[in-house]
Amino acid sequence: MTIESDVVVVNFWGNGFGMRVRIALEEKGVTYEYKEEDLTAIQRSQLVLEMNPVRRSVPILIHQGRPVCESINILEYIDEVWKGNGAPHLLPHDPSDRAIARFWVHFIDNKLFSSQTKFLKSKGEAKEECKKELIAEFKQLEDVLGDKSYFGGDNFGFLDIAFIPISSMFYGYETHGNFKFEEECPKLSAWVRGCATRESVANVLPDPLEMYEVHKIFYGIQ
């Protein structure tokens, strides 16, 4: 399949992992073409099959015809390729700070996302237990944020970009679990409002109601 643009992002509009890629490119000031992949369809497109034949998943960054897959791998690639000329660094300069940021992104992808899945699929008493677990993990991240504007301090960076797409599901969590996120995690809520003022975030994050509706389909929520 012929790719005409120098930089292409392939994703599904409701896939937070791909939102990360678009936010990172926007922060770097990189012009890109966006191609929508309908994840509600059974069959993946020919483009996805060609560019990611192993996982057959999105997001995919296609740079000069060559694919880069997996969102965190893509974020690090973006940070290495588009640097200089005033472009912000996504990862911290300090090796220890980089390791800490990567640790918490791993926590989001492997612990928080799993807890989200259990919560959205749960019912009855099990839902309450899953809700408590999910909120506890958000509180852990809130402790990491502390009183800072961003997880990177004054700089919106790697961990912020990896985490902020999840905020588009906060309305869904509240509706599904009958609680107020602001009351449980006020500092995270303030962080979300701050991030939402950034053009990169505002341009990419979808409507929370639409996000919840599509997740109801994915998770079989009545």
Second form
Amino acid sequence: MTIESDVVVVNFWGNGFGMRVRIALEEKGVTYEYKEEDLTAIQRSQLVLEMNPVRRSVPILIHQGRPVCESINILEYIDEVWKGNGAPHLLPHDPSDRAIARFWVHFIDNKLFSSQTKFLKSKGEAKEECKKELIAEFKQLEDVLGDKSYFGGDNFGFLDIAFIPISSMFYGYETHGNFKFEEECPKLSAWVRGCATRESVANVLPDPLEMYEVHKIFYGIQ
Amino acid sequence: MESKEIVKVVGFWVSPYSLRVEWALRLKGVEYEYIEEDIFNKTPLLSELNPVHKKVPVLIHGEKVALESLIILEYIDETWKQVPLLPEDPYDRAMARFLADLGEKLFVNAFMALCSEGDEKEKTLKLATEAVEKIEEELKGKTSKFCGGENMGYLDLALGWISHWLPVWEEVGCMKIVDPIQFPSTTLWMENFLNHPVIKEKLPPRDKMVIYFQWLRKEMVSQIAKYGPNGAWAILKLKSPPNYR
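Which structure goes with the form predicted in complex with its partner chain, now that we have seen the form predicted alone?
Let us now look at the entire complex, which starts with that chain.
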């Protein structure tokens, strides 16, 4: 399989983990080729099987023919490869701030993501419990944001990029759980609006209604 | 960047996550104070340091706190520049992080295989063996002693638990995950890891580990029988383990 471009991103349009990769590259001003992987199909493409034989998942960043897998790994790689020449830093400079950013990304990928999965899959009373847990976790992240414009302070950084794609599911969560993010998490909602004005985010995040529709298929929601 | 602030590690004697933090500091020659936390009787200190998860290990460095063992390893590497743990090249770094993450998945599956029976045990055993196959592929054909080359690095520290915990789990769980005939490169790497002077002097005693994991296995098997694998994790309320000290 020949890869023409220097930088290729393989992702499914509704996969938030892959949106992170595209946003990061666009923030860095890196041109890339996008290859869509249809996750609604049962089989993975030859490209994915070849480039990610271990996990057979997307996103994959293919840089000069070599694959980098797992979205957070990819963000760290992007930050380390494309630096200087006025390219913004994604991770903060100070080791302690870096550890804090990585901690909250780990929280999003482990706790928050599994809570949203449980919430989308549950019904009735269980759904109400899951909804409370999910909102509580969003509020924890809202506390981390505080009154800052971005999680990175004045800079749109690693934690912002890792977190913003999930906002494309806010309409879905609100519809599924009959609540409003604006009421529950006003600061987070303001942060989402602020991020949405960035070209990288506007270019990459899908329509929330389409996002909810495709997730209904994956999660078996009627 | 030398740092003279006080360093402390809050850990649990048999947690491979807290051991890997201690190994990293020792490799770098960084002095630290160790604080044992009984995870079955958690202290207010732990709640204060890690309010989100209330888990060990915690690294305290002066006024700063770092959480999650692999994140702590990166913090250690960025703060104390001697004896670098992560490779310099970004692609090699990405590979090391990817394989470390694979090692974490192996940990979960191997632990579940230890603590379950029947179909669940078979399923998790298969997943654990598949993960070792991937690690074997990475190590095969390497002429160096360690994943990090001739010197130990981040990936060795991340996967190191395999060499000392997995054989105990195999014994207690009556199972085999790292077959030396099927996985010769992994087996050799395990020996090299255990023989490293820094590692050798900082391993929990095997006999006490056997007692501890025998007890833990019994508790987990009974919880899983009542609540299923996910329920057991969520509501595990363990009584204090036997006197293993």
